[in-house]
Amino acid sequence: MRVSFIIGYGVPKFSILLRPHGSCYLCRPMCSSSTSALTTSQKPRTSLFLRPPTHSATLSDLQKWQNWAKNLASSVGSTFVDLDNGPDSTLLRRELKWLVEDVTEDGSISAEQQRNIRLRVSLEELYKLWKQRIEERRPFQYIVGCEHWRDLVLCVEEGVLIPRPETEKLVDLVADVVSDNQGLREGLWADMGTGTGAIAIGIGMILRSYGRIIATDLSPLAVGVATFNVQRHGLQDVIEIRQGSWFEPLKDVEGKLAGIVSNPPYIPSDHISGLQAEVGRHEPKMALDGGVNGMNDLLHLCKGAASMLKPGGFLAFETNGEKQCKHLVEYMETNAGGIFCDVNLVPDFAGVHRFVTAFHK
């Protein structure tokens, strides 16, 4: 059981995630992809746990680094918590343990190891990475290059939003509606602003060979990361990645979508500066900033969904909380021309209304 610090905004500080160990990591061989994004995407960095152990260090040198890293983590105390609700020393030491698991061939540093220990990065790089985590507040997920989300291990890259555990609910919502609706289960879905591809992959695991998904993102880097993750999970025949802004890459499927899901930018612009350092300094502003009241992209998606969904189609959007949820529901019920029905507010795992769902009439 992995207890991970989730650098979020208005979400719980700690979340429980499953972390596979050693041979449990998903290591599917890479294969060619049918996605249309390969010519425009940027190739992502390889996550630490996927790199070959081509480096080595003596046990004493590695223990010296580990003691230095523990002392650096301990020196933080509650400073980051007091500053911006960041990680404390206890969590940082836990992250250090996970870093050791990812960079060592055997997943640990043991006194019984009398030989050089094989590493996936150099010892010099380890010092650099941990200094970045503490001194620059670089997110741990960017340090190791992956995040554990649902039962997936997703590669992540600085410049692409780190998937949060509360977003897993979007996949659950889709699972519920397709369970007894063949038309939705076998239809074409869209994940708007896919980032790492987390939502699309989660839904792809449910639809499998029955339906298809088009996942879009404006960022070439996000397209590259999502393409890589789709290939690793063997879903390239189910999920197509397209680059572009919101509905622009979907003109050929207007009125044909069975469902639309999205976790769009929804942080009000003047709240960005007050986010945790891990978020505000390092995660892409384009994936966070939703305009003056955080509603710009949510309303744009809602308006576009009216023409993109087929009759009976389903939508599910994540928001910043109850105020935005109510605003979106009010728009759907009073300003959308009566196109939507069964509009609902759905709470997240903490009981906060965070999601809005609806059907196209």
The other form holds:
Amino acid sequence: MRVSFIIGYGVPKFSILLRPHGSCYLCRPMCSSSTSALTTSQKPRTSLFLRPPTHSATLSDLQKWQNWAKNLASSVGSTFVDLDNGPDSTLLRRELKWLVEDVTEDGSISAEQQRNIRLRVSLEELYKLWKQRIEERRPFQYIVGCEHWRDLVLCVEEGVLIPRPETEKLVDLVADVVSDNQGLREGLWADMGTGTGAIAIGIGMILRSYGRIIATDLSPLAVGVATFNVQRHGLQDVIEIRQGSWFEPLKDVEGKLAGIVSNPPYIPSDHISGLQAEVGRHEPKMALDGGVNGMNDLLHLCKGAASMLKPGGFLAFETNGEKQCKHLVEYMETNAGGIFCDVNLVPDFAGVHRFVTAFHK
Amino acid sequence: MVLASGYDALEGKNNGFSSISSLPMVKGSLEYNGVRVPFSLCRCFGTATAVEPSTSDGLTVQGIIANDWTILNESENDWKSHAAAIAQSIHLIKKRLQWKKLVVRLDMLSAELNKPDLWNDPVHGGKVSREHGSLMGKMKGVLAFEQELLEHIDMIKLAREENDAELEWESVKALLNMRRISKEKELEALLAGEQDPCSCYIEVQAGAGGTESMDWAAMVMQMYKMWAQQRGYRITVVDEMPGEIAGIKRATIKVDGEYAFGYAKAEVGVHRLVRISPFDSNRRRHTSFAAVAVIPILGDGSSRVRINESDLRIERFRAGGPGGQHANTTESAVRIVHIPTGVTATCQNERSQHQNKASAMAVLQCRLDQLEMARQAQMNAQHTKSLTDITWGSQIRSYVLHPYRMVKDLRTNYEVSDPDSVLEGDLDGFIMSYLSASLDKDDNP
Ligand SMILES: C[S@@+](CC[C@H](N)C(=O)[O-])C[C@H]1O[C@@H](n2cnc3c(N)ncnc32)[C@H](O)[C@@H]1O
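Please supply the coordinates for the form predicted together with its partner chain, as a counterpart to the form predicted on its own shown previously.
Everything in the complex follows now, all chains and molecules, and the chain you saw is the first one.
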């Protein structure tokens, strides 16, 4: 299957919505960034669970692999935890269970099955994958090619940030504000730096036929994966993907946005080298590095939001924690020319001040 | 007796075969099996609770039992033997259904149903009418069975008077059939509780004693998984807190299927294990404990506790560090605390935080429902029995692997000398004997 970037554009509703700007908006995302990447890209690697079960192995060979993998997981003990807050063996064993879930047809290996078990990858591949998990610390989500996030299963691959559980709450925050605000519910939203498309799809599930979302990213890989995920969830009428740097691909909707939501890169540059191996060695720096104090993109987005949002529009950002939250709140309350109101600091489920929300006056 | 004839006189019939639905409307109150039965029941809902069925010559089920006819083997085609066996079954079924309480409760519900303002509160109205319908169904079922028995007896007598061998043979055969069905009905009556048909959660928690008990808790959980599987129930692990070295600290599974709660509730309590410890290099004998709780999952029809979003505290177990983009983890366990009651629920086996939260919410809802049921049961003395069903309970069973091998239920003294089969899920003997023991007690009417 070829995934194109323009799936969202042919949809009448969207065109009507954006028609005032004529047809040039249609090509803007195409022109805004490296065009070659667009045309040659970007069929994402197929997640394991979506592959056909064309391989097979005997029950005993598979059990042998499973035991080997379990032992490997157990041998880790707490070394990764001590090293860089990585996974412990309990967690790795649970991941192993999920790997089995994704590569077998009925989700488990049990003695009642026939002697030959159909698999979505070969047995050799399974050995290779689990070695990568333990020895190279390759993130589990890249191994299986997906991440379960909210009630969604999102495809993900190297080059695209794996959505974090914390970020799920950004969608709840949007759900809360649209629940009693028709203007916001039926408006146009933007997810800036969409990665896999997680936030946009989460919000899309809530807005459904009411509102529309534009999801942007600078990374062609992310755009490819997000496009695929949007299609897989049947939201191509609701979410349009655009490629480009922050507000650049959104010039046609300036002052028209009902809401802006973003989880931009926010890790301070000098933290990058000390990150947990799964993150530092495998996830894209472009998705993580937020400059010297990690605030470059957050502040850029905050400034831009002032002119992008319509009056009464809503804003929600994820941050690195309390320090960045406070910094952002201070900026909004004192330096933003009184444009924002109801500035709020919201904790994640671990109790860390994680999100800042506000309304455009 | 007297009443039955009174009724016959009223209707001008004397065959004892009148169908249940054609009961007359009579005001007043009647005595039935020593229970005062208000006639409002008949007036409004046309049932036969008020009248004890009898044969044309006045024989009732109680009468059959009092006659003390010898009960022979099924293969002996003796109608009196069949009739006596069926009568005893009916007696047992009534006992299991807690007949007296059933009648009182129905009376109360009927009175409620007659209130003109009942449906002002549709939730309450629905609840009352649902329970009324369900109890009435149970009662009608038994009475119809009773009626059928007496009809066949009448037929046999008639056949004898008229020397109709074929008719007599047919009727004896019908009695034999009833005798067989009555055994099934006895079993059904064991699971007549309002929540019995529900799916449920089973929770196992390791007692004090570290790895020993955690290993035992894992064995107990495994026993329930296998039992549920053998019964054809669907199992999902909701929460599992592994022990550091072996076993589990606690675990919760969801058991989906008809009557899962009805059966599993018999397992509530503390389970004790005696064995030579596999973790003790000196091979000493150890005693370990695991506690089992069972929570019904009320159907959509039931009224459930309304949970206020603002009463909840949702927590995620945090690995430390700044989290967010810094961390890649597949750990997304969630704990929900219901602040007013302190009730908590945890889920960590789903692959996303959102799903863990949803599962934990479902568990929390059921816990709060259960708590509410307990509260109501306390207020409503006639349901006090269920109170013991909902706590973790006291020690109920002992599993001895050494120096001898035996599993013994301390409530019923039911015992099995093959612990392996029990630990592999062969629990029905224990469950049935407990259910019948708790319902067949003599102080039950
Ligand atoms: C922390 S990730 C968040 C991804 C996704 N929203 C999520 O929450 O899972 C930040 C995203 O911003 C994108 N990004 C980085 N710089 C950007 C820029 N200048 N313009 C647009 N997107 C950018 C990255 O490619 C990455 O996908």
